[in-house]
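For reference, the chain that follows is the form predicted alone, supplied as structure tokens.
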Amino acid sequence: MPSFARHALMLGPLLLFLALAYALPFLGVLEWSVTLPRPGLGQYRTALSDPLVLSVFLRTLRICLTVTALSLVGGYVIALLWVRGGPLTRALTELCILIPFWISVLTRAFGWLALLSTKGIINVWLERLGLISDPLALVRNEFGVVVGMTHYLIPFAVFPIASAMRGLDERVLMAARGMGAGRARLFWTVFLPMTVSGVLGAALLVFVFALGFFVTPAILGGGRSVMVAELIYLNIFQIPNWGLAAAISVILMAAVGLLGVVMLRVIRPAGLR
């Protein structure tokens, strides 16, 4: 059997599953976007011109960029401890990375709600210590959403960055040390540039995950920091306007696909460098 035929036979079931599980439903959503409530592109014009929808898009972009930046910083530090730390540090860091995966996103969101609410642990402690007189507004706003999303997504940023760190050629680092480079210069001029492919991969992964977040913004945002996924939910189950929800979904999918193509064109050259 030719090599191409063997590969096609092995990939056939997977491609069929992806087509049935993802492509076919997406085609149905695409059909809704141009047929409900009447045929045409009216829902796309509404999605790209309505001030409410545009404000949700901008808020989603702002929150996702903030969460991505915070997750990259936190993920880089954690990955550095995981890869370059001592045996005990590596073991404890690995445990801290894996434990969050055992807790559901819903449990994490309610946990942060218990910590950050006006009657939550943080505000109560601050009031008892006399540091504040009135409770701080830490939830039902963008701050709470960013905190909850960052906490959930940091582990996903750790793995690509750690993979890039493990792939470093130690001889390059030893050569830099031998030429007199200090720790700070070694990190900024050698270590960080050589791990940029992992950082870019983590940025893509975290940003795409953040775009589709629903539970955490709904709970910690309290309806005041609506993101795209929650807007789609509202247009399906509460308004309802299935055509507009489908159009927003298609725009979101197109944006994610375009972002993936652009980032992959950047990541591959960075990895080669």
Contents of the next structure:
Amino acid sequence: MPSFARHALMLGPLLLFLALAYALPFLGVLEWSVTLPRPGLGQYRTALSDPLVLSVFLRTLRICLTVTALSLVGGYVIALLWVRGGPLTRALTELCILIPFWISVLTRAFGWLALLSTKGIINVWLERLGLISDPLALVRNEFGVVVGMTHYLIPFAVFPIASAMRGLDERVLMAARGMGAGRARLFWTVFLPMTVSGVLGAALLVFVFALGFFVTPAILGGGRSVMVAELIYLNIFQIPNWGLAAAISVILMAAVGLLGVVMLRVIRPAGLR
Amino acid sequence: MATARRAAEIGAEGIGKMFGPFAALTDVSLKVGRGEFLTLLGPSGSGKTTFLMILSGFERPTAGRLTLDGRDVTATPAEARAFGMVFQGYALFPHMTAAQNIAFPLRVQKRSETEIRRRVEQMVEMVGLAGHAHKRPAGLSGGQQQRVALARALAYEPPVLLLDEPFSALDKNLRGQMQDEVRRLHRETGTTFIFVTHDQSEALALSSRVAIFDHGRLQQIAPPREVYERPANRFVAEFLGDINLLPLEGAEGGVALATARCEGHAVRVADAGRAPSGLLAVRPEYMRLCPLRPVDGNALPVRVADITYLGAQSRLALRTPGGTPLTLQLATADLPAGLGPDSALWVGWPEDRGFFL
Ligand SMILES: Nc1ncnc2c1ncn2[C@@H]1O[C@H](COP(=O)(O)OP(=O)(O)OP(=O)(O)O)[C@@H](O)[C@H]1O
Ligand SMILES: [Mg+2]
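What would the structure be for the form predicted in complex with its partner chain, given that what you showed me was the form predicted alone?
To see the whole picture, the full complex is given below, headed by that same chain.
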């Protein structure tokens, strides 16, 4: 049997499952977006012109970019410790990456709430130490959302970056050192450029994940820093305006799909090859 | 080329390297002269790469001392020694063009833009890469990448150039071409070259001296002709090319002339360079086949055990009546007619072509 046919046969059930579980419901959502409450593109017009919806889009973009940038920097440092640290550093880093992985996103969000809220550990201690008189607003705002999301997404940045670092030929680094390159030059002109594919892959992965975040912003944003996913939820269960929710969903889906295509076609990040 | 002024002299005194309980190098002492071309040769795992890593500063020896032009550099890190190094597999920067690769060490040394441009151009020219300088390593052939690696290592005029099996990935033709190139570069730059190879003919062809390693010990360091014709011990003799070893009895005499018996036949050894011992070594190329006992020189009766056809050459496996195996290689065209397994013949060799081990 030609390998294409064999692959198709093996992947067949999976594709069927994906079609049933995702594509069909999505077609339903697509239908709502152009039929509720009446046929037409009215909901898309609203979604792209209503100041409230636009401000949520803008906030989502801002938060996602910030989270991506922070996750990349943090993820790069962690990957560096993980791949190039001594045996003890390696083991500890691995634990620190894996343990949060085993804890649900909800638990983690509440954990941050316990740390950051006005009656949270950080504010209480700062007050006791006399460093502040009024509690800092660390949560129920974009700051809290960014902290919680970055914490959740950093491992997703670590994996592609670490994989790029692992693929690096040790002798290339030795060659640079042998020619007299110091640590700073080694990092900026050799190590970083050679792992940039991993960074790009991580950036797309984290950004795409961040776009659809729901639980973390809902809890740590406290209804004030609403992101797109929460806006969809509100339009279904609270307002309700299913047509608008569907239109926003389709727009979000289109954005994610576009980035997915970019990820696979243009960049081919090291971690996802 | 004005590089010769910077060529360095290297000294290793009693270098040892332990990896845990395993001794990768034991008591290696040698001196490499200014502008010399030294080849490190030895079987796999004999410590060649380890020794090169210690010379370059990527590994610290666990015993002994290294000197560079008389200064102790044992504790100097690789980036401060700044020896040129050509790694196996080239280790080019994949994200830089050939020209940028070559410019890298010059940028490290903060040379001026104009000087860098001039020097890169000069190096590109020297290794014959004109027209390829703008390409990344992925777009270059194996031999071209090799040349970029050489140019990069030579661009900043390092005092020493270390090359670790640089040609192992190349096919035979390209290999020969690159060997010529390296020899020319050595002549033109006058830099001290230390070259690691598995290939003994490469070692003999390129170097001014060959250092032979086995099990982390230096067995012999001498010019190519000497290691081949006057090996220091049995390992070196057997490692380089083919050798026939004859057990001797009653050896007596001196360095200039010795006599002995081999399976009852008188054997004379002239100019052996060493006191007589119980083992005589003769390179097969100095032995010849004779249908009858030759009148001059040494000779032993043999029977043919096997003939292997190798194309232009044929290899004969022979056996003396006493059971000593001998090999002989000769042009297929020179094989005596009617020669086959069990044919009885004589093997002769000149008195001054044997040496004691
Ligand atoms: N980092 C290390 N840890 C433990 N043992 C090592 C290490 N590096 C080398 N060795 C051992 O030291 C010995 C010498 O290795 P080395 O690489 O110097 O051999 P080599 O002569 O270069 O061999 P080859 O011709 O196969 O490249 C080997 O037995 C090897 O297993
Ligand atoms: Mg080696």
